[in-house]
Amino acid sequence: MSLLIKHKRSFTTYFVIIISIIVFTRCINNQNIKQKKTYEVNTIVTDTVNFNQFAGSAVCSKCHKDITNDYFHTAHFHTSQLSSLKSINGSFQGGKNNFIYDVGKVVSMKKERNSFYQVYYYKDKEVVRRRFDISVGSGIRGQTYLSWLDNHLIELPVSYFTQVHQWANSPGYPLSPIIFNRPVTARCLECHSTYAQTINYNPDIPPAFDGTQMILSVSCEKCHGPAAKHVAYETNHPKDSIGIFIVKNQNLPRQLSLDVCALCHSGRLQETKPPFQFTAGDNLSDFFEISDAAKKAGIMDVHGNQLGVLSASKCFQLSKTMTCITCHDPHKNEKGKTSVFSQRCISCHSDKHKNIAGVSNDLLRSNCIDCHMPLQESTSISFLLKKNAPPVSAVMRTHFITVYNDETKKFIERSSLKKKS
């Protein structure tokens, strides 16, 4: 009889050690979800991306009207847009809309009805005709043009240069012999859209599209995921206002934040995997590792690799927690705005800056970024305006955050003439 009860006891001490178990292991993964709730990366990654897993633009902003409506005015969403009077920049006016090459080989921009075209005459007698079909870049700086040959995409041969206002040769294009077959590679629209359905994809030839399945801009969903299943479930859960099946980049772990924002803006990278796979949220280096050319060559251009630089800095590497949406609002055009930027620098640097003679600590207060991040030439992305004319480079403002001490002698220079004035 004690026999029994001492296995009773037993049995009893076990259970409630397994009950315990299972208790605590709930516990556990009720934390993970709502760990996982945070960001949602799991709960989002499929196998394969595809254009079915895209709400559109038009619909996140039913729900997000003010952050779209402000986002619709940023560079990132003019980044592609179909091509119009509207979203073509230069001139198709006479005296205006030619880019010559040489005698008697001329490229003009010719309006015909809705339809806009690259037509290449040679000696007045015309020999090829593109039609704009895609505008890509924001016009800020310049735009390149796109042009649908069958399935695939053509870059024209000329661009619309923004500094100088005024047609010019495609950067990299050769100036002779005048070609309209230049091919756009997926990883291009990777940069400047945010998907397109490549057909029977083959990394080793220019890639076909199918233009049914195409979202161009870098729309919401290329920072935060493809919303169609966020949007199923809040259409059908108005009231929970956790906002699931979506990244929220705020929320992700500092490398994967980097990630999101680096797919475009870390130099060059060489594709692992099948193009416009990678989503928010993913590890990019699961993807993309940094081409070999790149890394002999130490690219670090103040264009395409901004993270890179900005890597370099000390700002960066004394942080734990500095990513690119530490000092972008990415829903907000904020171009030009030094003291909106200046105020995230004071953020950190929140010590009064040392005196300069001449110049007001307030004005030092509202423009940390002319004398630490000033504007450079790109060594990556320049324009031919013409013949002979040596090519003239865009220019950007560096991500590698130091003391310039020429330009803080200019900017003394121009705060006393401001002064005088």
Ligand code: HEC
The other form holds:
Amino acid sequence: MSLLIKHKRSFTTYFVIIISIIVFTRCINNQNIKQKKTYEVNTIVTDTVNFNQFAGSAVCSKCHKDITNDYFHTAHFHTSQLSSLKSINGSFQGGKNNFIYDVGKVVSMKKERNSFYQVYYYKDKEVVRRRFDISVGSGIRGQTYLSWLDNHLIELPVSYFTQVHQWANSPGYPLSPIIFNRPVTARCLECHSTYAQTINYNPDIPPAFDGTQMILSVSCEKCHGPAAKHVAYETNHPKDSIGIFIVKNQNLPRQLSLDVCALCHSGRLQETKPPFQFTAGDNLSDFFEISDAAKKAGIMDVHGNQLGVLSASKCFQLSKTMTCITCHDPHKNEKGKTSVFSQRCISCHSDKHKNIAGVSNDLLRSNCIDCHMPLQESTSISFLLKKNAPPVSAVMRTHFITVYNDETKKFIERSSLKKKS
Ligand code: HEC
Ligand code: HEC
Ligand code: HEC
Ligand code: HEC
Ligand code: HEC
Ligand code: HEC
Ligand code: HEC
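Can you return the structure of this protein in the form predicted together with ligand HEC rather than the form predicted alone?
Starting with the chain above, the whole complex follows.
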């Protein structure tokens, strides 16, 4: 399985890209030389992060077979993929492949040989078509699709919304006009992929990307640092068993451990350095401005800001040790495994709970989650399904862990219904 995208390109395009990368690398080199990371036994020293430092997660399976096989089932692995019949969750079948914007205004999803298109028809006449090139989102809640337009990526107007199993207007898009040219930011790919080489990066204009130097999915190397050196070393020294040129996350201090996840799970951050330069083990605050306002906003918004929300909880504040990996195994898909997560609560809390009328002790022990981390509607992942209908929101777990009396009531009602039936 190759995770690296390869496109055919003419010699001249390569030439231009190589020149611009050299210029680009030089300008970053001057302003952004990374400090040595001193807390590790085996230091990774990189000046600027570039495509050649990555090995791709397929090769890790040679020596870390179980972890890699588990990882291939995670949402991180599926969060960006080349578009294909398999990676596009919506339907191309006649009758199910349209999104109707208004009378006479339809976007149709079309499969033609091995390519897929969103085609806008106005009064049955084709106006514009764009190809599905990259599918973003594992599909737990939904997917949006990106399309190459020269060296830019644009987000297509029609997305797929899993909750209702149908095509929908992309989040944040108006119903009119129908937009086929909204460029994707580097930040979008920074959260949904491992690496994308920008061309002549300038924060004030839409970024151009080199499609030959992109690594899709949130892969091993996003959390363990670029690993080409590790792979080369371990391949040539099969007798060494320590493992070098790699970030060992379990040795990171709390803040740096949180920073790895916070790159993508702390909501909107204002970048102060070019994209894709943060790697595991760095201080996030050297790359982004992390304002208190963003933290506060996080409490209101459950989308993408698990760290902001969690930091407001007593568990996080008073335990002094809690990180994301206290509860999450980053290599496994544990979605919906309520009793597994509840065991992780019990690792700090006693399994003896205050008595709650109508709920047995066994039930209490097996599901701390529904009462203390209830599902809430996301304020930012919401879809318009029809003109003049209110948007429908996706639901998310809140990471603000506390006592929710209404949820306890609902839990008691649900369990008494189950007992009766
Ligand atoms: C040729 C074999 C080989 C390949 C390929 C390889 N590794 Fe390793 N890796 C090792 C060995 C040997 C160790 C040290 C023993 C151990 O911890 O399993 C190690 C250690 C590690 C560790 C540290 C484990 C710890 O103790 O904390 C991480 C993380 C890691 N590798 C990630 C990766 C990733 C990511 C890839 C793919 C990009 C990869 N490795 C590819 C052989 C390999
Ligand atoms: C490069 C960005 C990035 C990093 C770094 C990252 N994540 Fe994620 N994570 C995502 C994205 C994007 C999704 C949504 C994936 C999807 O469903 O498409 C996600 C989803 C998840 C989920 C939900 C999976 C599910 O099955 O519902 C968990 C849990 C999670 N991440 C935990 C972590 C933890 C813990 C860390 C740090 C060790 C981490 N993530 C680091 C981007 C990232
Ligand atoms: C700050 C990081 C960040 C940025 C920027 C970001 N996302 Fe996300 N996105 C996430 C995380 C984290 C999730 C997982 C759900 C959650 O926490 O809200 C997610 C969820 C999604 C999902 C739903 C996946 C699923 O099946 O549940 C889609 C689709 C998506 N993002 C598309 C995009 C697109 C397209 C862009 C850019 C135009 C973008 N996102 C920008 C972090 C980000
Ligand atoms: C979302 C972030 C994330 C991703 C993706 C990820 N890891 Fe890890 N990995 C961690 C963290 C955090 C730890 C330390 C905590 C732990 O041991 O669970 C870790 C620990 C490890 C270890 C040492 C501990 C052990 O269980 O042996 C190895 C080896 C490893 N990872 C390899 C990989 C490989 C190979 C991949 C890709 C197939 C990968 N990781 C993907 C975050 C990640
Ligand atoms: C790393 C240890 C740790 C873990 C893991 C942990 N907590 Fe806590 N939690 C604490 C500490 C410390 C407090 C504050 C002291 C107390 O109330 O016991 C706390 C407080 C609470 C409170 C009271 C909150 C309030 O606002 O009054 C609830 C409820 C709670 N935890 C539930 C959970 C649940 C549910 C889980 C699992 C999803 C969990 N905790 C996981 C350490 C932890
Ligand atoms: C049916 C809903 C429900 C379930 C399930 C549940 N709790 Fe609670 N929990 C509550 C309520 C309600 C309170 C407040 C009780 C009170 O103050 O009288 C509470 C209080 C707490 C507190 C605050 C401590 C205290 O004594 O005030 C902690 C910690 C806690 N729960 C942890 C857990 C853990 C861990 C689990 C899973 C093993 C769990 N809860 C399962 C509803 C629930
Ligand atoms: C106290 C335990 C705990 C901690 C700490 C924790 N989580 Fe979670 N997280 C959960 C539980 C429980 C769920 C719900 C899992 C399920 O039912 O699938 C969850 C779900 C998620 C999801 C998916 C949200 C959804 O609704 O599908 C993401 C993303 C996530 N966590 C990221 C993180 C990140 C990032 C951190 C660190 C900032 C973190 N979590 C810390 C317990 C925790």
